[in-house]
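The form predicted alone is given below as one chain in structure tokens.
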Amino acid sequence: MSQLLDIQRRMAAAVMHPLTRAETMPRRRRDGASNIAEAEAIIQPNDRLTSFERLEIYNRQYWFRLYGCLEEDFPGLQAIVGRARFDALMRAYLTDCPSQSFTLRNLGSRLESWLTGHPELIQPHSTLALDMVRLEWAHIEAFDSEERPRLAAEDLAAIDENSTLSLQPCLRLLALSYPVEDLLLQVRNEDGSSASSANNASVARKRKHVRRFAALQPKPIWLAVHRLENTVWYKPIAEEEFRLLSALLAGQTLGQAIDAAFAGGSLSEEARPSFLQAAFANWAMLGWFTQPDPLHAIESLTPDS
């Protein structure tokens, strides 16, 4: 078993080693080790391919699969930076931040923070690009995060300023500078309008969309990304809604969340009750209020040691 485990680890290290710029398996790794010698040690040649050529097939297919996943997950970012720069960005990111999960769903989880440290890769539209990455990652999280049972109407009617409210795990809140949700929808429409996303006319239209949005003056935009009936939706919300929901997600009481929502805001005292009534009715209709996490409830009942 120990010999098998050693072979599996060596095979994984070879397969997961980054490709060359020509998208071939390097003869030598970055640490100087020979991939040719490693291939000959763990793989038999056949009458058509050498050991190295057989190992290279797996190496290339592994990386082509990663490339394909990032392209599918971040079409908006690709439209903003262009195909050539996106390819270079993608290879650099996957080299610095290799997959560490059993699922490729998590492949782009570190992309925003990585790009923040490499702003030269998304110039001259760095703010627009980062907004898009945040939206596209929020979409991924909203799509497959847990959905808990909705809070019953009688439970909602019983809440007061000391109540804490749980929100759906599939809800994501974004503070943005550009309306990237509209740009993303247009990019996806272009992808679906031709047999290939590399179609010249489709690419030209995407560039036109990007130029139009990049020309806009940045301004604060608040967005809720949520799932309803197995579909992800983008819902523009007011700043007060964003603050209130963010406070609830942070575990603050309803009274504290309401104070945070209106602190320094322009909404008059007279307008606040109707605003809150409309917002809560809408959120309840969308199913954003949920039963508390059972594990959290158990932990809160555990006495301090």
Partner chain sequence: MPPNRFNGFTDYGVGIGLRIPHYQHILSRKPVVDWFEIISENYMVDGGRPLEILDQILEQYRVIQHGVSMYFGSADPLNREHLKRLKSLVRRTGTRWLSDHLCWGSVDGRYTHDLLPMPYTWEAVEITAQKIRQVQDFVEVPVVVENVSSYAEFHVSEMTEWEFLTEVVERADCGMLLDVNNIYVSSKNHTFDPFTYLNFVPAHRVAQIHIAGHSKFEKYILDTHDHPVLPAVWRLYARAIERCGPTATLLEWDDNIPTFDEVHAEALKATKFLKSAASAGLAGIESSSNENAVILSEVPRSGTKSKDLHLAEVGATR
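For clarity, a rigid core is taken as the largest C-alpha set superposing within 1.5 Å between two forms. Residue numbers count along the first chain shown, from 1. Computed from a predicted model, the values in this text were never measured in an experiment. What changes on going to the form predicted in complex with its partner chain:
- When the chain is split into two rigid parts to describe its motion between these two forms, residue 22 and residue 86 fall into separate parts.
- A rotation of 13 degrees carries the smaller rigid part relative to the larger between these two forms, according to C-alpha superpositions.
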Contents of the next structure:
Amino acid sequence: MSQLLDIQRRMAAAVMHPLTRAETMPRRRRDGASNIAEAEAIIQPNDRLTSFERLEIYNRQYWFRLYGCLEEDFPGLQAIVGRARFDALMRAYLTDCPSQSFTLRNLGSRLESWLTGHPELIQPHSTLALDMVRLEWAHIEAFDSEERPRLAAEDLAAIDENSTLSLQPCLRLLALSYPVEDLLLQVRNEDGSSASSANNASVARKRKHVRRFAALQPKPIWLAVHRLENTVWYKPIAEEEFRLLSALLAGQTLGQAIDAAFAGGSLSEEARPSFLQAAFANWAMLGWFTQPDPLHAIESLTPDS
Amino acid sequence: MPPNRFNGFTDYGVGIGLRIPHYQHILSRKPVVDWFEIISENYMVDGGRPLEILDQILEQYRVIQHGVSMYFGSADPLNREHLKRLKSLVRRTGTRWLSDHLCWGSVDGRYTHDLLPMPYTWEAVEITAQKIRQVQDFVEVPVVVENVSSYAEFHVSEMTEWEFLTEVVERADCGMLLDVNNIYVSSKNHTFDPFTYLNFVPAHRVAQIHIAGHSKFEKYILDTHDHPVLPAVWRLYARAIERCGPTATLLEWDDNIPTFDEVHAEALKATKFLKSAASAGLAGIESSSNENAVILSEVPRSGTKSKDLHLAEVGATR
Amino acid sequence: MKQSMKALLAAAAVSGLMSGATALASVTSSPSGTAPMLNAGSASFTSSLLAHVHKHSCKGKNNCKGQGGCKSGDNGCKGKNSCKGKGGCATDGSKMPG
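Can you swap the form predicted alone for the form predicted in complex with its partner chain?
Full complex below, order starting with the chain above.
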């Protein structure tokens, strides 16, 4: 192995190892290895700092930077579980799922799937917490995903029940068990006005968040997280709309998507035409239908696809 | 007077880092600013407000891209997805040069998102220079590499940081982004004379200079970018301009960011150094004459990797 | 579902698409279709469009359950990636002024 690779692996293992509760570098790692010995093996001391202390600067810097990033992205989750449990959750998540992307934008991309396998970290509000994480990640995706040219009026004439319709890549659909969107907006507004200070008022407010979330009653909701004029919006939609849009996103034809929308639903047959007309008018106005993705079109023509 | 070939032979003046708290001020007041530097990674997205803002800025201002995660010094191969997105952004901004750091930060596909220090070894010189060349070939604009602040040194190092930096940029045939604040921070953390560093590096490759503030602790200094530039760093800047001639200069302010006017006023303090250098006819005197510029070079031996060093005149080795 | 019913529903969807596209055009363009009445990107454009959406989607029917209106969840831009150092005072004690 190259010396460079060896040093980088050894230093990364130390830097990415979790800090102690006092936010210092542990003297021993979880596997029993001595961080002191490892630091002395690769890092020179100077007249003021030991090898361990110099390595510790990077260890702390790594965690502070990544904690700050997740705190910014998931304030709603933090409000649900409380500060101390959120810290433990971040530490465990980043230990299991270190960043695999060149940009911190993607740091929370695996949080929902990871939390699904670790419900103990978000109990007794695991469903609520997972709903919040889904909404917070959908927001990140909707914020800076691609927006393609809208379907023009002249493209509409050829559409029939066998057509497939392309939706904006920045549109995200969520089926949630709790109406978390209002609470997330409150948390964001309050956090935004506090300049992320850790003063007493801020801590008290966060405790209030926990109580408020604990009192939230479950109520199924369906949300479209979308972008309009580069602002992200949370739009409540009907369950039938959610099913229909999900089917279109999955590549089903308009006819198939309509079948999926009303399968087992309670909407009377008489009400369905006006429901569909209103829904599609609404979505068209919001620019959710786009020109077909040329790459997708080419892929769909290849024999293997 | 054009600075050098690594910044497209342009004289950019004094810029500041484009930061979110200043968006509204810049777009509504349209202040006169020589240029803005953006963190590339924050705009390597597919759409939305980041690109909308960037496009509005581009309508009015010159923009130069500065990256934080290419990690030229990582033993890992380059990330193709990163490169593709970077090139797409380069086309959008029309950046005249592209900078990133002489450091590592990822290993085995895992990213620390930090600027970790290099072991100053010949193996690292080779790997780093090769990767810089690959990036330069791919993005098709001059690449310039920045010296980082560091808080640790490795036992295995075979040369000083300034020797390492010089070897890398010579072998990669790339430019340098000389961060005089980083030189100062590292000089305090590792106890060396910052002017030794500054006087050693090849001035003719310096395409851009960074200035910034830092935080002093009892036993070390941290490169926090949350203060005005300190007098000691201005002294280094003055010497850098003396050596390099008027050079594109950029103030970094990333934390506890004050108003736009405060940041811009701090950056514009650099103007007097640039003007005095221009009026004195300093246009990279040392870079053009090579009188004092020296590089550390490997003694060529066929089939072997020599660690023997010798000092050679820049002009004689190129 | 009967084929005739399916065709009817698809026609209703396409009709909605067309009316939505027409309504969008009326928000963004003058009657002649040449000069924009509202600048895209302005707050007035967004609010006018949303007003149209809500009026259109909720009028005179009880099947728009949950249509409490759209809410902006925006929290401004993000700029996470940077090259600043992050630190505290574990090793040294208090932070000293620069």
